[in-house]
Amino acid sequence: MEAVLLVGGQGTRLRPLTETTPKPMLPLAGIPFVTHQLVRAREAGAGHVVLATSYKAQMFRDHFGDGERLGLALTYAVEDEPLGTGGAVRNAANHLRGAGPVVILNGDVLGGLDLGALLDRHRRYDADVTLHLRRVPDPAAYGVVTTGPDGAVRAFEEKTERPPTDQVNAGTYVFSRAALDEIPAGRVVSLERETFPALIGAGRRVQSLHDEAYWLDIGTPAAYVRGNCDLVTGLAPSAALHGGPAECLVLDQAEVGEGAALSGGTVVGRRARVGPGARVHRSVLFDDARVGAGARLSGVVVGRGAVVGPGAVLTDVMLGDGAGAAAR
């Protein structure tokens, strides 16, 4: 089985600190995100993965090289001009080595999807499309889904104001071969409003697996917040972490002054410092963050080299590499 694993976002939404980072290669609970997700593969029996890069897509390469380290064979297939969800699959395609069925991560999603019943579902009806779905409070911001008793799918609306049913796309799928080679080469397609609709409309076998598992699409402060902190506490699933749940994660060489506090699933990144006193809830601390004294943190980033002063206050704020906040 082979993967592709869709990450040439910009992460706009995570800004400043994708400014210099891109999203995927953010940390999660020290780990960068994608860490996450190609160990998932591995596991599920994926032996080679091709990264669908674009923005800052060296870095990828930089720190994964070719995969052996996570025993993986890691290819990137690099978009020098971003070509939508279904472009960016159809360009990593070129890259696989197999003829059998690709599963189709994406670069936003922290989730604990059975990714082996994914696939039996999609063997099972010879498919070829097999999404993975959910149900959603707030369907009008995703993808709608609606399908039959069988699972099979019958119509797949993008954002739409007035959704008919709360089952949404979860952005992870199934594709045989053959279906993946006919989206257009070369050009910007959307897999969402484009490929989906057009296979469902020419009658192709479009099927479905409603999961209820773990599932978070990092893009916001608030989400990639809860994402780490989830995966301290033992609530996110990752097979790439290793010891149980926590109150919080400190890293090589970092520091915790005398008195204070971490809880709520905190990281500290690794040679951070905080300070005597400080009480850092609920945040995420990067390599080389610097918090003072008697400091009171809740929902807070804290990016590399970023400086909290002593007694500040923060909440639900994020702060940029090298960004400093002082006492209010």
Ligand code: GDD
Given for the second form:
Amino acid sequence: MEAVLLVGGQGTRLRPLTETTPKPMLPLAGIPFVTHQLVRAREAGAGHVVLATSYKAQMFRDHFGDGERLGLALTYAVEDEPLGTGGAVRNAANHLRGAGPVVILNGDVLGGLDLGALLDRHRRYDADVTLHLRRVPDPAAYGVVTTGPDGAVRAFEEKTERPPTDQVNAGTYVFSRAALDEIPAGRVVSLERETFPALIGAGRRVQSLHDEAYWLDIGTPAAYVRGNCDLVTGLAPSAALHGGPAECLVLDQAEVGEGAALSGGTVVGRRARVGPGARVHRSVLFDDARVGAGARLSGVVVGRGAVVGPGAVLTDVMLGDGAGAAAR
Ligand code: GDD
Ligand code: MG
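Now show me the form predicted in complex with the ligand; what you just gave was the form predicted on its own.
Entire complex below, previous chain first.
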């Protein structure tokens, strides 16, 4: 089985963190996010994965190389100008080695979907495309998908104001090779706004698998923090992590001062320092971050080398790499 990972977006909602690091390379529980997906693809039987890159493409190659360390063959499809989700898939197809169905994953989804089950469904219905669907409380922020009783997809509406259902596209697909090769090459194409509606309109076999396993799009600040904490506390599954569930994850050479309390799945990055008496709840401290004595943090991201002053009180904010926040 081969897979394509879409990792070329700008991650605008996670600025300023994504000004220095592309969203899929931001750390989740201490490792670049996309590692969780790569290991998941490997566990499901993928031997070869194409990373569809554009924004800060070189950072992926520098970190993962040929994939050998992860037990995968990795290749990189690079878009000089972002081609959209469909254009990215089409461009990545040039790097595929086989002719079988291909698993496509949005590069910002943390989840426990059984990829093998999605492939089985695709094969059973001899589908052109099979989508993973899920219910969410806020469907307007996603691709809303209407299905018939047999799971056939009847309509796909991307980010619509009046969603007809709370069932949405969860961002993992299987494409038959023919459906993939039909996407026009060399121009911007959106899977969600162009490819899916066109396939449905043409009466092609667009199938779905509704699955309610753990699922989170980490693309907003609140979701990014939640994904980290859920991995640490064991709510989110990941075959890329080895420790058991915990209240916090303190990485190599970090220092936590006397009487400091870390809770809710807080991550303390490598060489980071938390001062005495600080209370850090559901927060993510990047490598080399510093939190002063007695500070109180909740829902906070402290970027690489960023500094929170002693006694500062911060809630639900993100400090970019190297930023500073003093006590009010
Ligand atoms: N290579 C490449 N080129 N990748 C891209 C491009 C591009 O031009 N544009 C976006 N991507 C990647 C992003 O890096 C991300 O991993 C993925 O495609 C989806 O883009 P997002 O920007 O995160 O989209 P979204 O979250 O608003 O919506 C998408 O995901 C939802 C589920 O989380 C859509 O697929 C929705 O329909 C879906 O419900
Ligand atoms: Mg997203």
